[in-house]
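One chain comes next, on its own, written as structure tokens: the form predicted alone.
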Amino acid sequence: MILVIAGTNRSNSTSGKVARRVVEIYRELNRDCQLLDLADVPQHCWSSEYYSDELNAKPLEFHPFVCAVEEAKALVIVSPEYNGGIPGALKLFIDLLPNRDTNLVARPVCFIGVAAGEWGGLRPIEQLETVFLYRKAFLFPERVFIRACEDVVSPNGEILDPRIARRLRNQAERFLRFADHLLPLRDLFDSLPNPAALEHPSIFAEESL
């Protein structure tokens, strides 16, 4: 399953529609498809409380979210620019997401940018690769800038630039194809008793004994 997140929690975002056209596409394809809209996620799930790394230490309604992330093959990002970076909302979602060693490795991710500017979330995006890198997960290279979202986005989330519904498609298509080949090394890291080790040698060997 492809997971497409809508990185903000605003709701009727552009960002959201641009993600609900992004599911369209997919399935197009013949994949299955799902939505992970931030605006969804209950009101009281965004505290600082639940930072913990344990999926029992969040509240339940959290847990459809969680396990949305830990169930889809790859996940593509589509993300504004709220004061030249990440929207809050994900970069918390991210952080609150639990079994951080594991949950994000080797998983393959792409990324849509959407801003009113020039710069379509340029800055966003290359904020989320270093988090996503960080995490260990595998970038697929060819991002998609959304700039003028306002005159590029219908009020019903048609895309109005043949331009840019054109790169969104060309985009998942590839995607999917890097998605698949990439399988077999996620089942490499899913063998691991713990990928994160993998920067430090010393404590990745003793736990091989």
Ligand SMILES: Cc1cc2nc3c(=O)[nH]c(=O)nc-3n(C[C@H](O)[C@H](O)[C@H](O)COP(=O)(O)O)c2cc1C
Second form
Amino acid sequence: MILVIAGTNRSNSTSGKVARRVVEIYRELNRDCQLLDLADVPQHCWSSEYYSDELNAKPLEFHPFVCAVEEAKALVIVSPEYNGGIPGALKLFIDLLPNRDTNLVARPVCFIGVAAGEWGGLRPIEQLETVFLYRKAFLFPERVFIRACEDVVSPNGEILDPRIARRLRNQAERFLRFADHLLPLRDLFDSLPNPAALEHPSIFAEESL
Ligand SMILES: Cc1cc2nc3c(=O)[nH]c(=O)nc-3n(C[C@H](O)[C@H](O)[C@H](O)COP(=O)(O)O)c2cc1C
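Provide the structure of the form predicted together with the ligand, given the form predicted alone shown above.
Let us now look at the entire complex, which starts with that chain.
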């Protein structure tokens, strides 16, 4: 399953509309694809009480969101730009996910930036790439940036600019090939114990002996 994440909890967001269109594209390409819209995460789940790395310490209503991320073969992140960077809700969502050492390891991830401004979400996408790289995900290098998004995305979610519509479709086709080719490597990483933990100073010191 391909999981498309709409990266803001703002209701009726343009990112959510783009994410819905992207889900349709993957389905048109005959792939199982689901939407995870952060606007659907119940309000009480966004709490500092839930930073634990254990799924059982999270509220039950948060579990389906965690399962969607963990079961996804690949992730597509659609992120708006807020104050020159990643929306706080998207970073908080990543921080609230359990099983930090493994949950994103070797996971193919693809990025789409959305912004009212000139730079089309370049800044949050590059910040997100740093976060996902830290978590040892496999980053698809062909990003799509939607600048002046109010002119490009209609109120009912139609992509009005044919060049952007084409880019989204091309990205999806190529990302699927990228993700399919990386699946065997994902199995290899899954078989190693705690790969992200290798950065921990104590383990790092042992490794370098
Ligand atoms: C809190 C907040 C901060 C924003 N900061 C920026 C920004 O730094 N650059 C920009 O181009 N647009 C910014 N915008 C406008 C968004 O790009 C615009 O709302 C666009 O529709 C994408 O966001 P959305 O998915 O929430 O609709 C901001 C919007 C909000 C709500």
